[in-house]
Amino acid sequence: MSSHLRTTMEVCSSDGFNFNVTLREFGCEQCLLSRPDGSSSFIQGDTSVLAAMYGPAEVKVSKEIYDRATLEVVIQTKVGLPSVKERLQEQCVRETCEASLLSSLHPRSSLTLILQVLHNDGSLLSCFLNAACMAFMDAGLPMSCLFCGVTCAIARDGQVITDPTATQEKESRALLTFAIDSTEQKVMMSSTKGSFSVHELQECIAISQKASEKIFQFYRESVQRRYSKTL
């Protein structure tokens, strides 16, 4: 079952200036694959990711944790072997997932999340996070909250661009990605690159928190559409 959303909103900053926050069209489909316990595809503009969730399952003794599940995140690139960049992205996704999952309910077990890049046209890390959350929901894993990813690019002139394309990322002087939780809209994880001021960081966080409302709304609507068809 697939869902799509395109949205534009206006966000008021702390100094009273209004930002027009535009998110590219979203698309999502769950339960795509038969072998994983949960799967999803997530599309943001021309960026698309396929996520597969396996577990809880038996874990190797060397990786066993006595009081919680062991989560492993693997990113597979479209071409070639994963690099240091993918390893850093795996760490960001894993830390976000561990903060959300109630892994203590599955001690001495293994959870494996595989993220396959289908096409990258910017905001890839936030697309990873969104695909992971939808795969967790499809697998029925216990979570304390949902999470989503929002990427902001700061242009040379100081303009903040949400959900930037690959070209906009290359032309920007700073790139910031945040993982936002669904209960209190707190920042669960941040990944930054480039130079920016404290004020610009605060503006990007505020914009990401506001943009996350539309993403969580899209989560709810996509799940509602899926189960309304199956009931």
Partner chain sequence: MESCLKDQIGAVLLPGDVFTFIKTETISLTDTSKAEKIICGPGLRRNGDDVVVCKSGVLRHKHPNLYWVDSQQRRYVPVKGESVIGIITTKSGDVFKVDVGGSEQASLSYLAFEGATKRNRPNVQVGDLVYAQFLIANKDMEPELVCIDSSGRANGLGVFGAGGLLFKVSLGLVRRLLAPQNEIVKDLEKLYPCELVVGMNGRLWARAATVQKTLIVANLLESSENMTAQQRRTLFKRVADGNL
The other form holds:
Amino acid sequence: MSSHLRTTMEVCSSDGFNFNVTLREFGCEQCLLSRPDGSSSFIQGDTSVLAAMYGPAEVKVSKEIYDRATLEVVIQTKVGLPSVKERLQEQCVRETCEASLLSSLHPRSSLTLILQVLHNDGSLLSCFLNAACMAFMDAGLPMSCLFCGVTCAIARDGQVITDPTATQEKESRALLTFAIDSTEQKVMMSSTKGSFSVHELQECIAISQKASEKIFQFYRESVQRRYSKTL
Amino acid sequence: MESCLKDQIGAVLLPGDVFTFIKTETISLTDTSKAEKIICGPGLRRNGDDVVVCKSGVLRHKHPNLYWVDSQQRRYVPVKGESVIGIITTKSGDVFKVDVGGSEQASLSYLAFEGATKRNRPNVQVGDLVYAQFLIANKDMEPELVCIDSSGRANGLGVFGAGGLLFKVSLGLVRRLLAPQNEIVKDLEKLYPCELVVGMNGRLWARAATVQKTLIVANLLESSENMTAQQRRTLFKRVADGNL
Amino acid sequence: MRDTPLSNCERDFLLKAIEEKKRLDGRQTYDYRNIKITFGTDYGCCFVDLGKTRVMAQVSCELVTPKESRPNEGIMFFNLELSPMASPAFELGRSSELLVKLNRQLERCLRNSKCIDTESLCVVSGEKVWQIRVDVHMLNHDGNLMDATSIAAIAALSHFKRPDVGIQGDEVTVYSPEERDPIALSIYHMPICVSFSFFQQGTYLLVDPCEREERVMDGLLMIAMNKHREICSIQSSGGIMLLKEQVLRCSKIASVKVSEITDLITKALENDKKARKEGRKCGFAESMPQERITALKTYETSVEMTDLTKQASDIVESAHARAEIALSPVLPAPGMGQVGTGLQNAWGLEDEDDEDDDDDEDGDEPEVTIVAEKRGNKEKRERPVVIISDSEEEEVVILNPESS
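Can you switch from the form predicted on its own and show the form predicted together with its partner chain instead?
Zooming out: every chain and molecule, the one shown earlier first.
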């Protein structure tokens, strides 16, 4: 594609907070693997994640739920075995997905979501959430709303950075990730690290809600592009 | 509400999009208000007074008031009345277990074949293909297949004979193939004489005179999934000219 | 999750087609599918597409103590994972026969063939050596995982650069990539695995079987060879009897294929090196095909931020206002249950209440008591948090919340 422009918008508020709210460039591809029922890859700057989903498929009797589908999330890192950190991220992603999927339409079946890290340059959890949502849409699972993930980092001087890179994350005082839904822009899941004030938390939530509009717009454009060919 | 649905026919919708019943028009004292009835097909759900989209795809309309979302999907969910191609996996007692590609294996009783009695069992082995119809298919019960229709006749259902190739395509292509007077089947007819069975679970079975022709038919159908009509016609023409 | 079973019809058709020398996708008997090799952003990351089979390899290194039997040599560690993404039949954590076979073959192909100079990985003899770890993940299984794995592993090893090390006397300094340029591994030769599948008791053979062909095959012969026509490893599985001529014929075919694939890898490495030198961005993001309608990319975007601080401050203030309405919170200690809403004790114990109120701040009651607010007390005194607990500890200190 043509040159990548960098546009930043600095908004100075009366409190003296400086917002540097840009989102890195996005990229998304759907239906790239032939075996899974739904697959997608999501790219935020240099961070890229591959998501694949199988379902509704057969479930083991020990894991079946009588009135809902059983959702399993597996996160695979590039190097080494998965640790507690990956389990926590799996939990966050699973809770968000269960809130938005209409799993009561497929009782006693299993939905398996596998996320593979391709490159980690910051904002990994929000990239997982975005890739998961696109994989669900590709598989045609019934959902009550879409969701997206936004990461905010609070630097040591109080500046809020959205979609931080790995170096920005390391130098920040606090890191907050929110999952926002598409119908009412409410927070579905939050995962934070570090210390911050209540005011900063509310600001980050408000920033994430605004940023999520851009991400949902991107979802819409990519799905429109996919169905653009008249077959 | 029907007007706002009508505006969106052919537009791409995402899960979470809502069509609300907005009373914007002033109530006229002379005209009587009509109750609108809208039939929601796959992809649309009713949520109180609103219609909510739950799958991503293109909104389609069939006269007079049927609306649905056309989405590209690979996984099959059993629906009552649909005919599918299944693979027999086990024979246990009086019932065959059939894999249809859904979340559960369907059951097929051995009495559900034409002319089958307790003494005269059908000749079906594990690994055979059957073309059957769903008698029971809902989310709460185990799906059940039959190979006869309500009058007891086979009517095209039953076990497959030898030969032919089974391959898998997406559900959207299968729906396009089953549409009456569709172009893909017409183009295929002009190419070679061949037998084609279309299962709504995304499985197709094809048989032509030679192995080579069968392979060509299978590859053509698999690749016509993502081609426009023009590209498909050029491909079929190239094949017809190349292979005599 | 179970994979779809293979029907008799497919099996018979495939075998009949192979007898007529026809393959499902129109290839010839000795043809490989399209191979595409791309590299990731950091050194040592490689993606290989063999037709629809997709595999990713990542190489990393760390300093460890060497094995006692070989104090001068570095260590190579291989980890192959059958991700559940690749096929519904693969389950996480289940060590299947296929996984063990692939792991063993990869180790034999790369470690036992001594394609990497392990002595150059030694930093301090007997104390510190580099351990090179190769992780291979299967992304999509459409047959012939072994070939794709070996190509990805050797390409990733050739692409990898380890950090530079400086030794001054007893001190060892590891320089970061910003301080000093990292060094590539010294690779003697590139062993590549070629798979041959046999059908009808060894009568027919196919190179690079796809997934359906793998299901109906009788046996598999894997030959690992490098472009100097040296065989690094041979493995035959499935119990088929092969004649000497067949094995020799396969090795001849393998040498042709290996030289083609090695050329492909070297070309891909050169392209990547050129791109990095020119400063262009490399990685999975760049290799995403733009022309497909299933892919979309946007630029960096800014987000409208007007009025946000005011909005945030409003939310915070309204949240604070609510906090004053809370009554004296009554909390059960963790591990303790309560039945009912548990409010006022209506057993007519008004006299006891007065006595208890005096020492309710740090009182220690063995029984469960619910302290009610002192009636008639017009002052707005601080509302303590009262914890109901049946713990037997002597000193119970109740921490009061900060008044907001």
